[in-house]
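A single chain, nothing else alongside it, follows as structure tokens in the form predicted on its own.
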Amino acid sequence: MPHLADCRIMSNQEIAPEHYRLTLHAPQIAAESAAGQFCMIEVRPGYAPFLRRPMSFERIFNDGFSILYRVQGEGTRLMAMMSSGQVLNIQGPLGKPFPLNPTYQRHILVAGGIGIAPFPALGDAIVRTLGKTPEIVIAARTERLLLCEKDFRQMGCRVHFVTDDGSAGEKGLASDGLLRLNPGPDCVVYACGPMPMLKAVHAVCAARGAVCYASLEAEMACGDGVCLGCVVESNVEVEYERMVRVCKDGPIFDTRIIRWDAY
């Protein structure tokens, strides 16, 4: 059951150009949260901005959690100006978490840009719950936008970089990085990023017989499935509809149920 709580900002640091890590004191929310879930943040009271901002949990602690965000609109611009001690109203946890299955031999995380946001928490969960160390492909436009390398190396992960301009790691796309790792039926892939990237990652997994779970990004108004503003087309029919709600039915989906030819 999601909570609605006023949470104190512990830190708000720029970690790359226009990219920030916000840490909040929220023990009640943290106690019931899992990797892959998200929260809705009221940037400030009133009607401007009118809607809450959906944010994935980056790390989950005993007394709170952190999020990663990119400044790309009025809401996140206001968030970037906030400092320790200020209070934000948070709704969460929301959505379904990443499934963890101990039968898979390999766990590969594929992140595109700010799609890295839910993966430190997932990496923590895989190490702690399954006793396995995931591999991760971190993709971005350029080297300075590659995030969270230190976090994953501290977990013992093998980290692979892919950049659009070739400034770090392999030059190419996130799906190219995954292909180099040669996923197969003994492997589960977790992906987060823009829809074209997820479509390409799904294609690699489908061709190699690997299961893939994607955390979908979508604009959300309510966060709990009422407004139907975040639907995507699927291959599953429910009550004569072939749509799923990213906030309520996801944000984590087995990529085989998404109708990728619509994107």
Given for the second form:
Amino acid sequence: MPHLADCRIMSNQEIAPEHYRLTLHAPQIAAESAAGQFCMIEVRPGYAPFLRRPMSFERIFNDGFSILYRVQGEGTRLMAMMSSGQVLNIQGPLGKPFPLNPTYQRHILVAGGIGIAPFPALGDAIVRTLGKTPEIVIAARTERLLLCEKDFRQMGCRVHFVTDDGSAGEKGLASDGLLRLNPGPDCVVYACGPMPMLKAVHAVCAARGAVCYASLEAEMACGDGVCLGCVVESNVEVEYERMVRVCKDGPIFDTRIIRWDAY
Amino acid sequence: MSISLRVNLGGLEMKNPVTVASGTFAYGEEYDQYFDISQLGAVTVKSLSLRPRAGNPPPRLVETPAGMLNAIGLQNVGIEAYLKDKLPFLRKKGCTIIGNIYGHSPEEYAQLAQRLEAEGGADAIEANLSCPNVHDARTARGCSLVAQNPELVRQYTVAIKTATRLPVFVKLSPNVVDIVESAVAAQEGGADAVSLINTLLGMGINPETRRPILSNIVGGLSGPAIRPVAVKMVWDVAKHLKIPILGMGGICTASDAMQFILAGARAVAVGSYVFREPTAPMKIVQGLDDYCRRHGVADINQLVGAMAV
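The block above covers the form predicted on its own; next, return the form predicted together with its partner chain.
Full assembly next; the chain just shown is listed first.
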């Protein structure tokens, strides 16, 4: 069940140009959270901005959690100026976690840009609860925006870099990186990033018979299934179920249920 | 000092004047995680239609200065699924229920009201004659909502009143030249109260892509940005109507709610702000009690329309 809690900022560090890691003291929320879930952050009192900001858990600790964010709009610009000791009101945990299944031989994570955000927690969960070591494709526009390499090396992961400009790793797209890992029916792929990237990753997985779970992002008002503002189109024929809520039915979806031709 | 917050909204007994705006509270279950929703004067459910609706394609929502634009398009489970899957929870909680309905004709509204009454699905009906997101903005011009045509408002209200003995509230649109005309038409049609305001029509364009931000192109603007417009419309309507008003539009605090009450609203609804602060409706109930105490008023009804001029 989600909580509403005032949480103290433990740290707020710039980890790459315009990219930050914010760590919050939130023992109650952390105790009930799992990889793939998210929280809604009240950036500041008043109505500018009006809505909370949805943020995936990057890592979950005993006494709190961290998030990763890229400065993109009004909310994240304000967040970037915050310092430790300040207090933020947090609603969470929200949404469904990544499903973990021990029957797969290989667990492959595919991250595009800030889409790496929920993966350190997922990597931890795969290592701890399944006793397996995931492989990861980290894709970004350029070398300086490849995040979290150290985190995954420490887990013992094979890390594959892909950049749009070829400044590090393979030059190409996240889906090219995945293809290079030769995924098959013994694989489960977890993907997070922009919609066109997820569409391409889904296509690779569908062609190779690998199951794929994507963590989706959408503009949200409530974060808890009420407003119906964050929906994406699914393949489900039932009229009312055709639109699925990223916040409540997701944010993690088996990519086979998304109507990709709409994106 | 004992304070009474009880109000009678056109025949609907409410233990306090606070409800929620349709579509911002679903069918109550989610927000019951944050506070006991039976503490509200009433729960207003998301618009119900005869058949389930998928609503508009995404994107449907965008934040705006001190508010948001939405074009959900009345996605809802449909009345039968509401009665079967959603109503039992609200009844078990002991909530007073305002059943918001949406149809394509006076007959559909009548049928919805009848069905809700027959199944104990609501304690009052709120007829949504003013949703801005259910027509095609590419072709629509001028009057495309029932609430924009006073004669239609009267006809629809008569049809619903004939179909049910439950109190009937008519939800009006601010997207008109004179909302008093719509309100008077509702009163003439036999409405027991009017709800105002629904969202203001608005739109946004992404200059980089040159495309509309919402797939529906236009949407409804809500949040504190529209509050002064709503307060003024409540004040205008209150001067000309005998039936009570359910006031809404950007209410975030008890102080905001008091503006509506002083302007002439018998009850108030909290809308989009519940997305930001899920406990806001309950805090407003407490805040109205505090306000009455501070001002030495024993009965909140004494404050309805009590703006000092």
